[in-house]
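Take a look at this one chain, the form predicted on its own, written out in structure tokens.
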Amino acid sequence: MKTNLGGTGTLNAVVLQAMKTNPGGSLSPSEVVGRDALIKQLWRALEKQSVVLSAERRMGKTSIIKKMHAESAGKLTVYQDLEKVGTPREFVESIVESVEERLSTGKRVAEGFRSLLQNLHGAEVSGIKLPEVADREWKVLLVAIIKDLVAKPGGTVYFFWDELPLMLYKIQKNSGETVAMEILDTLRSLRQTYPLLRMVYTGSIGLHNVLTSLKRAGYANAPINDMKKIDVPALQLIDAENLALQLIMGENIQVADPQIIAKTIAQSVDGIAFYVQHVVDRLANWQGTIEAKTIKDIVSNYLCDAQDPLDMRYFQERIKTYYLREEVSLAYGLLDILSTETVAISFGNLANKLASRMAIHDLEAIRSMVELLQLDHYIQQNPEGNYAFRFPLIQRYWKLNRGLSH
């Protein structure tokens, strides 16, 4: 079912197509909505150099790069997951294993990493699972695959690698700083070493977190100094809207004027799809009426279930999780106050509300938290140097779950 809005208002002339809810599920490349913009201005930046690629959780990063693999007709891509990877040897191995499909034409296309695996080896090695010996020579069988696909006829070679930082934080806990940094050190020689080799790399921890662990046991190196950053916000409020209204009419929601209800639910969840899936997908399910003052109901009810069915509780735990102790407190110091407050506010009126709470020794060690905040995009600083929670949103549950009030 398609449906063509015209007339007036901001949704004019736009051809909605009717989709399902999947709240947290796989989305299909044309269920990517609002994207198109920023995929033309990330393939732009990959003529050039590679992408790191960052955001919060849920704005759809995955989303992103899998429609970009998707549609790349003419390009040579691959798509991987690393999130079970937790060793140099599996890091290889899923290259392989991704390679041999997405390359595959009847004959193994490694043939230069094939027989360096088997000199070290001392045999020939059939399948995907590599023996024992790349554990210790991860490196150069890395190494070996990478020149191997560059050397293919077909032009530029794109690595979209989800959930890499990740990876490197179960490395570093697994196998220790030093290999989680000859990783990020191989990988950026490759990049130096293959003008036509680009990488993404993205994930649900920002791969600053990791960069900042590894500098404090030493590292001194800038593994992404090549890397163009680039940010992925939440979706206009217009594409927001949208995505609503195809969701609507996918369930078959009926309401009395969907466009409103829409435009209610887009600015309720600060357009961010993963919610606006959500508070479709509970629409489908309610029983009587369906009105703005809906929207704003079942949004406050989800930011209180203690089931959590937006996954608000990670904004907490990753604080507990990826800062050192001592930062912690700081972290949630800073956060409190911010959720009480109406309007953005200055770093000293920040600090002086901050320092009526905890004992405060260094100021620098609080202008370095809140940068930590913005990287982590709890925060963000207005053109007046002002500072405020980033999304609403998130601001509301924070206040919320940690019983604060003015």
Contents of the next structure:
Amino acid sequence: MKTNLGGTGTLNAVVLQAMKTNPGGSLSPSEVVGRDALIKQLWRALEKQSVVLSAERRMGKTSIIKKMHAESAGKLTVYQDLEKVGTPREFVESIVESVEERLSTGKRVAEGFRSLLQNLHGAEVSGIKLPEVADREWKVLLVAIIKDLVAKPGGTVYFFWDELPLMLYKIQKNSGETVAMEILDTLRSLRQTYPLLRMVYTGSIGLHNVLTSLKRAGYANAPINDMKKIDVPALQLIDAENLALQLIMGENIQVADPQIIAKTIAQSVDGIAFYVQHVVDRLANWQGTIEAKTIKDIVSNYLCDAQDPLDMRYFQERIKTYYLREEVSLAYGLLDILSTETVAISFGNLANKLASRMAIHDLEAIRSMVELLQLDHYIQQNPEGNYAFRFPLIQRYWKLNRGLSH
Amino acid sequence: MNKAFLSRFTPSLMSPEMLEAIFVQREKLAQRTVDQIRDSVLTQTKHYSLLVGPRGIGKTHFVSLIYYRIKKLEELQSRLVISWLHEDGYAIGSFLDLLLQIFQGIFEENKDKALQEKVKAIYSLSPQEAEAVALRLLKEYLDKCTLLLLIENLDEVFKGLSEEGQQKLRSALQENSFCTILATSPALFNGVASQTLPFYGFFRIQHLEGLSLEEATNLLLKIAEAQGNEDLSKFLATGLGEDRVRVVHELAGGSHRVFVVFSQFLTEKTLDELVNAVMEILDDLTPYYQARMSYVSPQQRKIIDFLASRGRPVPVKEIAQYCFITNQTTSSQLKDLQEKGYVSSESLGRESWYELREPLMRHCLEVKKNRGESVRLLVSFLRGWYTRDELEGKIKGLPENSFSDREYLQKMAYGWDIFPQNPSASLGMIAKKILKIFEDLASKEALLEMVYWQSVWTELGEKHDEFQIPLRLMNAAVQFLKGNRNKRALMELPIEERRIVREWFKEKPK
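Instead of the form predicted on its own shown above, give the structure for the form predicted in complex with the partner chain, please.
Full assembly next; the chain just shown is listed first.
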């Protein structure tokens, strides 16, 4: 018998609300499922210090910080997507614009900043865009706008900066490493100076990728050592199951046992919400009976689909983009080995297997690469010290796509 | 007769009633798309959809239909602003240009003069200031409304925006959640497929499929009904009507546009006779296919022209050689052409063989060279071949061992009292009947008998044009079996003929 759950339902005593699938789109805060505990943890951390929020792409970082921003009644929060920013002047400009927009009394809040700008420019600045003088004087202007903001009554000011690593990457390319370093240092200094200022850094490329390249250029500071690093994990399986069920309801998909289907979806995609969205989206167009095997087939087909609907190719290409040329073959070699392992293996075992594939001159280089692959969330170390892919789904993709299935 | 306006090349000109009346194949997708837009307007969720499919696959029809369905939903109107960036007529070179085009689309919808005045004022600012002011104005104008942005040829828009403009657009969408997008593109493009670019993984991508035979017949039926052509409707509903449509389907490759054009030449009589109707389609579509050539680079044009002249699949190496391009460049150009829907490929071992995806495009490009004679022959042959007639039943009804009876087959070959003195129209019929027998031998893989009858019929028929296609099919089938089912033998045939031989052997393309 087919079951239609209609508009609402319950699972494990959780009230479920029907939702439309939206892979890749912008979610309403109420549709960000299974993140309440993490958000509480983040607010708790933010009571004391700023935060670097890291995770693999598609894990839901942006949805989490947008939800925090949207549901921050009584707090002064500013959410910015910094992908558009390519110079320090644009960075200051975007902060001024966001702050003025967030506060209806914006101009008055930024009085100190406006007066400094007028002095530097030699005349009143009326437009949204900052004059050229801001190219040189961006640092004092940045300090001025933050100072204005934290001086206003109302408590702590929170900046949610999405795609901050990408902004730094662009500034590094456009204006040089020194400027990127100065931005990081200035932001750290502001955090030290103003106890009521909090920042959340996040982005689709890891901040450590940018920091590593700055270190290669001689940067010796530790610009985020005052911030708490919090990792965004995949959803708990029960939350992923709830999400799948809500989407099945929202899309009015007819299945015999929605809970079994939802559970299978959650397990098949390791609890990653973005993939849950994709699988249910495919089910919404499905012709024919839907059973647990259908889900497994859909996921298998996704993994070898030339159109790459799950954006899996990213896991290979990002290495070519952000790693040094000489690191690429080492990273690929390690991941190739781990992709064919059914259990986690020790570092020694991993290094031995690698040695049978390529000449190894420096064991430390392998250690560094293993560490980098952990930071980039490809692999993880278990309590016994052994290494494995972090997500079995990505391991499957890697193995398939690299032709290592047999 | 009520002749409702049917646009062949600009579906957005059609009335909502006509768009609905002739809508086929994608009702479920349309309902989901409307639901997603409703969801985007009524909640904070925002959906971004991208429809991908080659030109003529029905993208503009779909977008137009969605536009009218959304306009009808009363509950949305107070919270919705629409801007439709049509496929032609916009020149976008920056994020500012895009914002101005969005305003233009809004004016077309709501004729808001106050907004028009505010936008005019933007032109007195520097480009940087103008961009910031325009974005702010858009946000203020929308207030709590959601912008439904309909964008055709998103690939072109993204090309104009460049990476910087794309980053600005993405930031604006992320920071404001004020917009839902329904976009189209003839192929996947770097802006959404490259992991280093901002819109990677952003859109819900829907690849649009061509029409199946049943859907194509349904489309023609709906057009006939919408235009009050009752005779044609009745004919299309018959098995013979579907047989005739199948011929066009074999040539058109499921293109919506071709069937819409085809419908204009149809009456019961022309559909049944078919050859002239197809010649008229070719005539009508030639400028369209020529225009399609302008969307590709000169190097790609050269490749298309070469493939059209070959009329069968060609390996990359040979294409590279005859076009004087390196293998590597040829491969990447072919990949791009495949994504844009111009060519299709088949793998043979480790080699990829390419040909034009739509046989009709090949015939359009080649029609002047042979004055259309080869198309006439092909249509005539396919018309006969795909007609389910009584002979088929008769042959299938014969006992199993009848086909090893050479005497019987000899009678079939020589026994037609009308052959070879009769008019050429009958020759086509005879050729078909002989080929039907050959098909049966092929399906049983009776190689010796196939070789024997191939030689008999080559001798009898090779001087007659009507036998050229059947003989080609026989030769390919014999070579295929002789080579231990080596697919290379099938590659001597164009796609529409290869399909027939494949069916004999239940072979699937790779």
